[in-house]
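As C-alpha cells, one chain now follows by itself in the form predicted alone.
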Amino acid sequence: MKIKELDLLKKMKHKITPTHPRANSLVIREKLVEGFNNGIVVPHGLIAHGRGEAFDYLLGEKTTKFAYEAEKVAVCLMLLSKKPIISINGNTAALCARDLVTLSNVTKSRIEVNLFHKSTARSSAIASILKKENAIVVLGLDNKSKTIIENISSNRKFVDKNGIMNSDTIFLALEDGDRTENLVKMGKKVISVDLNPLSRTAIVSNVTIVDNIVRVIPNMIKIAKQLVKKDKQYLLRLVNSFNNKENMHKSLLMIKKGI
C-alpha cells in the first residue's frame, strides 16, 4: 500500500489497519467520498463504482493476464497515435489524478475534462486537481471550444473541438455506450476501462480493459516507460495480434470462475 494511502487510512473516522483484507477497497471508497464532499464526484459516480466493485470481487481484485495484455495494447495505440487524448471524469480525478497526468506525459497525450453531469464549478475543480499534479494544458473548460457529436441525446455529445473531436485515439475510463459507438463510427480508436465486459461501451470499444482504474493507470505508466523507446513496427505487431473480443471473452470466463 502506498504512503499516501496509508495516510488516508489514518484520517478515516473508522480506523482500519493496513493489514485489513478490505483495506485497498476502503481507501478507494474514502477517496470517492472525499471527492463527493469536494464537489468532484456526483452520486451517480458512487453508484457506478459500486457496480464495478462487484465485478472486481469476482476477478479477485487483481489485474488478470488478459487485462494486462489489453493495457499493453492500449499503450501501443496511444504511442502510435498522432493525437491521443485522455478523457477524465470525476471518479478518475478523485482516484488517480497524479497517475493520469503522468500517463499523459509519458504517452504525449492531451487531457480533456469531460462530464456527463456537467457544471462549470465541477469541471474547474477537476481541472484544478489535475493542474496541482502538474498538468500543463487541460481541455474541456472553454465553452467557445465546445462542439457536438451528432446522434447523441445526452450531455456526452458535448466535446472539445481541440480535444476529443480532434483526436485519433481516445482513452476513456467510464463512458456511455452511445458516444463510444459514435466515436468508433467516426473512425477513432477507443480504449475503455470497464470492469463489466458485458456493457455496451466494453463491447464496441477497440480495446477494452477489464480491470480497476486504480490498477490500470499505474500498469500503463510502467508499460509505457518500457515501450516508449520501441520502434513502431514492434508496437504495430502487438496491436495487430490483439483480438479484443477474444480477450473480453477470456475476462468474462475469469468472472464466471469467480462466481
The other form holds:
Amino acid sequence: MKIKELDLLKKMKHKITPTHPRANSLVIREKLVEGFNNGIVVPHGLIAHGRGEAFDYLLGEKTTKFAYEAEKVAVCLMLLSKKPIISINGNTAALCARDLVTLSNVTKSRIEVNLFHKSTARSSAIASILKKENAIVVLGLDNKSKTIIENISSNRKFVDKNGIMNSDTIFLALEDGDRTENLVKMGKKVISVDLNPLSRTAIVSNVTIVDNIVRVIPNMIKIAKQLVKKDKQYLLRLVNSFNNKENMHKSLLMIKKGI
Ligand code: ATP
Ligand code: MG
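Switch over from the form predicted alone to the form predicted together with adenosine-5'-triphosphate (ATP), please.
Now the complete complex, all chains and molecules, led by this one.
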C-alpha cells in the first residue's frame, strides 16, 4: 500500500489495519467517498463502483494473466496511435488521477474530461485535480471546442473537437455502453477498463481490460516504460496476435471459477 493510502486508513472512522483482508477495497471506497464529498464523484458513480466491486471480488481482487495481457496490448495500441486520448470521469479521477497523468505522459496521450452527469463545476473540479498532478492540458472544458457525437442521448455525447473527436484511439474506463458503441462505429479504436465482461462496453471494445482501474493504470505505466523502447513491428505483432473475444472469455471463466 502507498503512503497516501496508509494515511487514509488511519483517518478512517472505523479503524482498519493494512493487513485487514478487505483493506484495499475499503481504501478504494474511502477515496470514492472523499471524491463524493469534494464534488468529483456523483452518487450514481458510487453505485456503478458497487457493480464493479462484485466482479472484482470474484476475481480475487487481483490482475489475472489475461487482464495483464490485455493491458500490454492496450499500451501497444496507444504507443502505435497517432492521436491517443484518455477519457476521464469522476470515479477514475477520484481513484487514480496521478497515475492517469503519468500514463498520459508515458504514452503521449491527451486527456479529456467526459462525464455522464455533466456539470461545469464537476468538470472543473476534475480538471483541477488533474492539473494538481501536473497535467498540462486538460480537454473537455472549453465550450468553444465542444462538438456532439450523434445518436447518444446522454451528456457523454459532448466531446472536444480537438480531443476525443479527432483521436484515433480512446482509452476509457467505467464507461457507458451507448457511447462506446458509437465511438467504435465512428472507426475509433476503443480500449476499455471494465470489471464486468458482460457489459456492452466490454463486449464492443477493441481491447477490453477486465481488471480494477486502480491496478490497471500502474500496470500500464510499468508496461509502457518498457515497451516505449521497442520498435513499431514488435508492438504491431503483439496487437495482431491478440484476440479480444477469446481474452474476455478467459476472464469470464476466471469469474466463474471465483464463484
Ligand atoms: P454498459 O453501459 O457498458 O452496458 P453498465 O450499464 O452495466 O454497462 P455502467 O454503470 O454504464 O455499467 O458502467 C460502469 C461499469 O464500470 C460497470 O460495468 C462496472 O463493472 C465497471 N466498474 C466500476 N468500478 C470499476 C473499477 N474500479 N474498475 C473497473 N471497472 C469498474
Ligand atoms: Mg450503462
